[in-house]
Amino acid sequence: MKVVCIFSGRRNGKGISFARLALRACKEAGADETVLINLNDLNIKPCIDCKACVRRLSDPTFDGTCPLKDDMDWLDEQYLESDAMIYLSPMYENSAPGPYKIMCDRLGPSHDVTFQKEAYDNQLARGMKPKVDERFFRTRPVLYIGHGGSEWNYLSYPTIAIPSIPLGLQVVDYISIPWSNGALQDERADEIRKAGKHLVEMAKLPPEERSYIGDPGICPVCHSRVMYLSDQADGLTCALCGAIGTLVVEDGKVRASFTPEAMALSHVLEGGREQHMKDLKEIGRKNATVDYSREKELARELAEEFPCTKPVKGV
């Protein structure tokens, strides 16, 4: 069993010690191999929205690939060889730092397991050798750990747990460590050890038998506590996975209620990703009939009037 931990942070900071403590627990629980990766050691370039990955999945005749030449393919291979994942990040300005967000952006359509499954099936139906790696289809358990120097970490989990959506990862634990000084010396270290052991135990089980042991959160699907309140007085949406619920007041306390139908459309689940794919196709069909000539003309006018300012090199 191989457990891969991906984190973003200082090379000698608290985060890397939390990661190593979790990996030690995984090893003690039976993991044969553990890998620790600091995103700050890699060259992961920002997505440029060229849509080559979208065409590769949607157009069987297109054989191009992402034009960015960096360490993303290497990082993908580490993931594909894994049996369980740990993602860990500090909080910079109430959310995960830039390198972590850049990685998440690169996990878009190119890594979306639902998009890849459809492309795989379409390619097989055409008698083609699939260009999709079947290893993406495995449902891996994942542990998320967020830490910070204060309590200002409300966006920690929604930003750290983004990989669950495209990769179809199954969340089995989330640990939040605010005011993280001293965490290696108190009960929070025990929580990390317990989480690492639980991750390995869950990796040994089929997905339908796995369990979640972290903070239950508000959303019953992804366990996020961050909700978006809609214009309707009783409506709310999970800011991470998109599950739609209602606000309910019971015994003077406000809580969230989610129907099984709404939970099934969470974007961390296959049903939610399939619905998202259907919505994208419907919008694409509508956009295909729109005449964009005037829009392109206006874009050219605006570009001439407001060019980008850049620093002058070599002066």
Ligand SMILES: Cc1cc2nc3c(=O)[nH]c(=O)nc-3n(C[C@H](O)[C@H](O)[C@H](O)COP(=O)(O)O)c2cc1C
The other form holds:
Amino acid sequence: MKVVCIFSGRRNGKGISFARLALRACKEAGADETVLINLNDLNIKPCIDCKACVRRLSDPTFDGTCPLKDDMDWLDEQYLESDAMIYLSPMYENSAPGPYKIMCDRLGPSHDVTFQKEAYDNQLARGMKPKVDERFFRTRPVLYIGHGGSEWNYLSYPTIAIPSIPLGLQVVDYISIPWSNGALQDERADEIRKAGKHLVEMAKLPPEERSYIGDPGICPVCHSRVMYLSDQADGLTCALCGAIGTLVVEDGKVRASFTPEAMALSHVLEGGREQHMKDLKEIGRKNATVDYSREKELARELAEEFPCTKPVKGV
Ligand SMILES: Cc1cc2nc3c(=O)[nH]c(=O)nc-3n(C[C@H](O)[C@H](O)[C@H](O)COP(=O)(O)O)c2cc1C
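If the structure you just shared is the form predicted alone, then what does the corresponding form predicted in complex with the named molecule look like?
Next comes the full complex, and the chain you just saw is listed first.
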């Protein structure tokens, strides 16, 4: 069994030791191979929204690929060879830092398992050799670890756990390590060891038998505590997975209530991703019938009036 840990952080920082401690626990629990990857050692370029990946998935005749030449293919291969994943990140300004976020951007929609499955089926139906790698379709368990130098970490989980959505990962634990000084020598080290062991135990089980042991959170599907509130009666939406619920006050305590139908539409589940795919197709069909010439004309006019300024190189 192979456990791959991807993290963003300093080469001699706190997180790298938390990652190593978790991997040691994985080895002790039966993992025969572990891989530790620091995103700061890689060259992962920001997504440029060229849509080549979307076209590649939606149009079986299109042979283009992502034009960015960097280490993303190598990183994908590490993921595809894994049986279980650990993603770990510190907090920079209350969320995962840039290199981690850039990796997350590069995972979607190109890596969306539901888009990939549909493309795979379409290609087979046309008698083509599928261009999609079948290894994406395995449901891997994942452990997320977020840490930081203080308690300012409210967006930790919703920013670190983004890979769950495109990759269809199954979260089995989340650990938060605020005020991380000394964590390796107090009870939090035991929590990390327990998490590594649990990850490997879960990887040995089929997806339907796996369990989650982290903070239950507010969202019953993805376990996030960060919710978006609107002023509608049922106006509570999980800020990570999009499950829709209702805010309930009972005996002076606030809790969230989610119907099974709403939970099934969470974006970390197949149903939610399918609905999202249908919505995109529907909008795409509508957009194809609209005349956008006035919008284009105004955009051209504005571009002439407000050109971008950039530094002059080589001065
Ligand atoms: C730009 C910057 C912003 C930071 N913002 C936060 C923050 O919002 N919350 C927090 O708990 N720690 C914050 N920190 C502290 C880091 O999370 C902490 O130093 C952490 O140990 C870095 O991870 P590493 O040791 O694995 O490299 C920040 C550090 C930097 C450099």
